[in-house]
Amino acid sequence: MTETTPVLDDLTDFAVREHRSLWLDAWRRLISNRTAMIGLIVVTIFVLSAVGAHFFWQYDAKMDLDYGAKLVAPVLRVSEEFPEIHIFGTDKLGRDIFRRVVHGGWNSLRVGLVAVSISLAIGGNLGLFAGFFESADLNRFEKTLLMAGIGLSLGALPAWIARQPFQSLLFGLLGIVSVSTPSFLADKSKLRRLLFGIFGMLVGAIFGFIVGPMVALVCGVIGLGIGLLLAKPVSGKVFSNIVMRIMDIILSFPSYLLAIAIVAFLGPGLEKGMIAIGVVGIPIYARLARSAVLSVTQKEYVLAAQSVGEGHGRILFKHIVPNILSPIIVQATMGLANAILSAAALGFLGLGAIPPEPEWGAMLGDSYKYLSSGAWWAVLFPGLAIMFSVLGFNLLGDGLRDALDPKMRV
């Protein structure tokens, strides 16, 4: 009987697949996307020019004045009439627009990075915790941190009115005490609320007397309300609802009007504009992070981690955060474009960088009135800088959205 041996040399085990990194696959898909590469090139040019000009091309805006070259059209070569080259022309004070546009990119880049960092740090963490603790129970330590944070946050209002920062710390301590209430008060809710209300009122009123009787009255009433709120520790689901309702309230205001109101309250300046734009963007990241967390909390790997008794912190930052980074990275990239556009809008209204600091929106606000006299270059080039930087980040964000989509992985 003849024994046959199968030939295995030409057979491939398709079940065994080479391990590929998600980030490497995303990079390959990104570089294969033409529009994304165009956006990446534009963003790279923008970042390199802004950083390089700031550190290697000194510019003193206060000394940059030449009234003899006021509103000169673009000059590409030196002549007797024009002894200097101005490839973008000059503005109403004779300042070189090209130099101001390049240095203005540093301010726009700073605004984008700082504003997105504020929005992401506050909104992202609020959304992360709100989404996770909506279905998870808080342990004692987490309840203590939560109530302390609520006490500090609420106590900031009477502390600001009375100009006594230490007052906010006392309300934070009251939040900690609400979790560590003695056992004889655990079941006596009325007595508990009464004691917390009286203590909150005393904390607010005593520090208010340092400023005046009316301030003491106002701070006492606010402290009474804070004490009553802290009398009952907040659960995870209640915390999630409170956070998202606050986000809904912020979203109910038009973004530009809210930013203008914040800047009007804080005062003009580029740093104040960063804070205003960052605060306006907090609800976007909070809602995105919460929805992303809710989509993965019931996944098998999260349930398996909970079943073996892993702590909440380990589950959050080892299992959940790495799996929700993709949409947040995309939103942060596109948020940079929105921050640059918002900074330009505030600068156009005179609420951004303080003159003579170069900033694209402020340059538009100073020069648009000269369009009627034919000085188109004073408006065109700052406007093009805003358009191309925003377009670059938007194209890159769209490309990242496709590249980081796990459904595109083959």
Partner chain sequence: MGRYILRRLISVIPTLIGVTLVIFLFQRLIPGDPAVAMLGEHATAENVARIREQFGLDKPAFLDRDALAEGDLPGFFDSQYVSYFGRLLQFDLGDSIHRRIPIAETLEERFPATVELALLAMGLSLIIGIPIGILSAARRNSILDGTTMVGSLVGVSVPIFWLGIMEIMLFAVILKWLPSGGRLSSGVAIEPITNLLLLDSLLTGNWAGFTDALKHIIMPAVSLATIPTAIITRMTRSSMLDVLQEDYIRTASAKGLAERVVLFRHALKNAFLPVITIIGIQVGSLLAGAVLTETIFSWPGIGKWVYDSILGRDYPIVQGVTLLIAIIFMLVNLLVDLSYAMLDPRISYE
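Got the form predicted on its own; any chance of the form predicted in complex with its partner chain too?
Next comes a single chain, given without company.
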């Protein structure tokens, strides 16, 4: 049989499709996606002009004033009457709108990047750890850390009341004891809880007594509660629940409104706007990262890594983080668009950049009162600038989603 069979020397699978890496594949999809390319081009123009203007085109907002050229309509050619070219016209102080729009881009870019960085750094990490703790079994060390943390932070209340910082350390220690004695009286858990409760009450009451009997009473009651809580080592789910509950509180406010309210109390300023917009964005990334982690930890490759005994840190950063990056990247791109839009809204309400700093929203807010005089250019161009830069990031984010989403692969 083997004689009559002409065995070809290489039985290689030329049928198998050539291997392509995920990122290369994504990039190819991105550049073949027309809308994404338009977005990429718009974003590139926006970033280059903003950065270029900031570093290579001197502009001193405080000195920019020309009462002789107030509210001049766009001038494209030099003439007797208009000695200078203003392709976007001038505003109520005779400032060249084109110049201010280009320099305003730098501020928008800054706000976007800083705000998204704040949201991403805080929210992304919270969500990452919340999701991981929720799904993974904590090891001894992590449990100890968690319980010590809970003891310390809860203990801070009686410590503050009795002005005895040392007290909270004792509660932290109680948390550690709780983890390291899981079998101690475990079958008589009521007795165990009672012992922990009594110890907590004693800690509270003794330290409280230094200040006064009433303080001893209050601290004793609080200590009892903390002791009872600490008796049972908690799972990582508690951490996740606490984090997500706090996120829920932030999400209970419509995001715009919360940013406006924060800046209303902080006082106006570009930096304060960045912080407000960044804080408001935290829960979005926290939720996204958490749900992405939860879906990834059920995947076979993570289970496999766990089963061969890889450490938690290694699993988290080698197996989980790379696999949740794509939704985060998409959200961050869209988040830039959102931050620019929010910053403009704050600026428009007079809560963002402080005049005469060039900022698109503030430029609109300045000029719209002159609408009845027909100075359309003073509101048209800053608005278009906002719209196109936001649109650019949104188009790019949309294209990235299509490019990075493996579900869409045929």
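Numbering follows the first chain given and starts at 1. Rigid core here is just the name for the largest C-alpha set that superposes within 1.5 Å across the two forms. Model, not experiment: these values are computed from the prediction.
For the motion between these two forms, which is treated as two rigid parts shifting against each other, residue 24 and residue 165 do not share a part.
Rigid-body analysis of C-alpha superpositions between these two forms gives a rotation of the smaller part of 26 degrees. Look at residue 139: with the core superposed, its C-alpha moves 3.8 Å between these two forms. Look at residue 232: with the core superposed, its C-alpha moves 7.9 Å between these two forms.
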